[in-house]
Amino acid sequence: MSVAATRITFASPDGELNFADGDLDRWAEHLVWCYSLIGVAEGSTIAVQDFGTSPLAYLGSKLLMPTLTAGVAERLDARIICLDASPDRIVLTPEVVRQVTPDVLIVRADILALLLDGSSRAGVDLTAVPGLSLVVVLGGESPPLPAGDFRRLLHCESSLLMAPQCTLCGCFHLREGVYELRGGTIHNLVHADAVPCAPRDLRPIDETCPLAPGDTLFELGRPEGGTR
């Protein structure tokens, strides 16, 4: 990350995102609104297990990002836990869990195996502490997760995607005016350095919810009887 005058600029995985003045803040309530269908309630303590390149690290509050007026936490009266994903860093976590309790627990899903692993090597089985919820962060290139009560959220650093899984109706949101979907293809439309997203097994679905009826709605993974 770098900063110069009122610009962020963070390295992603296909180049750079550039932020201006005010646009952390537009890209926090967004991050909100996706928590909301996921159902973080308000006043929720959110461990987040992510790197510090990632938005839903540096989103989480104004306290850890220059510009940020109002980040995860302000915006939900949250408390956020930054809890770093490398190997050496994941077994910290049961710990963490047992001493704070957190009411939800948002991981990568390239990390999830290692962390439930070591976590029950550790006496904690994350996937049944009273009051905690999992959810579960998928790139566009995902490993097929492990069985478990989940819920997901995709997400792609380069494209600016965050779309979450309704608790409601079950399928992924693009939300109405911030994203549009091209084919299979995932569009960023008020980011200029985002790029496209081709998450891998997106199904359209031609319904909607009444949470958020402009969404475009739609699912990952084969139909039943499919193979990867």
Second form
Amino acid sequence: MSVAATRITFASPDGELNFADGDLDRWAEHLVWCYSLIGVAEGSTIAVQDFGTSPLAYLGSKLLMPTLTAGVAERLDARIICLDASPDRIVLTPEVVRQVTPDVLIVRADILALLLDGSSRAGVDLTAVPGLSLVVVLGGESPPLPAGDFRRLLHCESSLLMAPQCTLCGCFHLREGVYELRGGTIHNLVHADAVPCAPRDLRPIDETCPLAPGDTLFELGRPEGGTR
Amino acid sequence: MTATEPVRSGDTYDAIETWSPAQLADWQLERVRHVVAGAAGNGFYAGHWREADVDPRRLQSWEDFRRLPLTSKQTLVAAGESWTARGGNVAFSTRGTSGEPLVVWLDAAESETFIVPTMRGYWWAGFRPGQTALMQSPAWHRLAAMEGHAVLRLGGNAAYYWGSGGPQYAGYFMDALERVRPQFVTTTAPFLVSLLRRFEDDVIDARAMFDSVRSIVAVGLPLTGQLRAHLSDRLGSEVFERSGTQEGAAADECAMHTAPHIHADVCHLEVLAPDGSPAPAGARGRLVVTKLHDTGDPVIRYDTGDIAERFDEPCGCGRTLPRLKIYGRPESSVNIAERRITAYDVRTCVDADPELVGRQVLLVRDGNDGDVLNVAIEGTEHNAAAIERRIHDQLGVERVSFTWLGRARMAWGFRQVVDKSEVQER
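The form predicted together with the partner chain is what I want next, because the block you gave corresponds to the form predicted alone; please supply it.
Below, the chain from earlier opens the complete complex, with every other chain and molecule after it.
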């Protein structure tokens, strides 16, 4: 748990996260771990369509945050494109994708439909751009996703929960030593401010994944409906 | 003494603030020569200058510099990544208000370079060690990425409210304001106006809400003097204008509030007349940016499309750094009888009425009326004849047509010109 003095505070809709020196690096390392399970390769160009106050955005690079010595860009030798999630900025994404051709587009689930529709109207089908993988960021209460071949990342902001859907086992991973599942609630074991999170329709899976045998695995969604 | 040798005495931050104009011009010319020499190996610039039959190796004077051809957003977009060959780690997109967005990259060396003027601007606005700054997210704009670094290096704490700059995030800002109790706030001018609306709607005491805040830095829209006074009065905090572009322009106001001082250690800003010659001080023209460090993407004589004006007379603060006001883009202006009228100009005429200051003002584009200025104003009709008289006297516009939007509230944003059909829909 953090004991050093807070230097950075991120407010979130249901709380706040305070960071002392060194905290952000711990979480940047964790985000890189998430990306590795999702299949994001070193050297990737990663576009992040999220609010800049999301850790998926601000952990992107040390250039974005003081006290962060190495963000995703520095750890993965990657390039990060900051794309805001507000409606007036979503419309720019097709052109940005055309100019920069990212390998990965990380996008919040609650704006996915808007982004796909808008891009389609601009003549870009984001689900069919060669070499582009879409990673959908699910919240604890995310809407159903449109049909498509998406990778998934569960993210609950005030919990500092980042749990990737593994490309090998297909389950979501709760990283050993970072989170703990008690009942249907996920507890952050590392960050003092983080509040517990209870994602809707979480189903523990009593198996292990060879990529991270100590992790707790789970699925999201009703058994008959598949992953939301 | 180097340009950024710390002074930090009173509200003076570093040495460059009091350099003589000649000293600054000589120093900048050396920087320009260095940057141009560095860019000569860039495929895009090499070709661009060759096409214009200009040899960058012969650059010895400002006259030589001004022979370098301008670049534009369209040119750079078309050039793809060939002009951004230095391999930045983080990219930001311009807002695309003038068509396609331009993607600009930031690398570590350039970040270091631009953190310094951010510290300077924050210092001018009163930020001091031990204070907390509440800011918009670090990823929404290239200049915003420097702000957290600047705050911590000045010995303060950084806080961010959730969401983005739209009015729908006002509640999150208010929550953060109450929790963090900052002494310093940075956000956009449209967001501040949206906040005032929210306070009004919810019958919230704005001054009580802002009672911990001493200074507010407003970005994203040029402030009229009346709007600044209105915001300062309603929020009980001194409001400073910060301006800049994703491509490298950077400027901050001092406590005189006459116009932002250019951060001349990182950018050389030209204001050009329509014929491409330097516009005299006090005359408007096109803003052209050259970055002064050989880091990040090279930006040399980049025509931003912005309309700007330079002020060369001494500032009451004693700083010698030139001042520059960015009024807006062609997209935030209309041509009336061959005169370019910016939304800022019209807001100045509207804001002069204390009953109207802070209301959203939009210029309405109507292809049929080339000599009529169409203005849409939020709220019920108020003193239209007086506004029309001010527009006539100050802007030289003979015919004005008003649309009063009543309770049809439009989100205060960066867009200030709309088509007539958009107003009719409301």
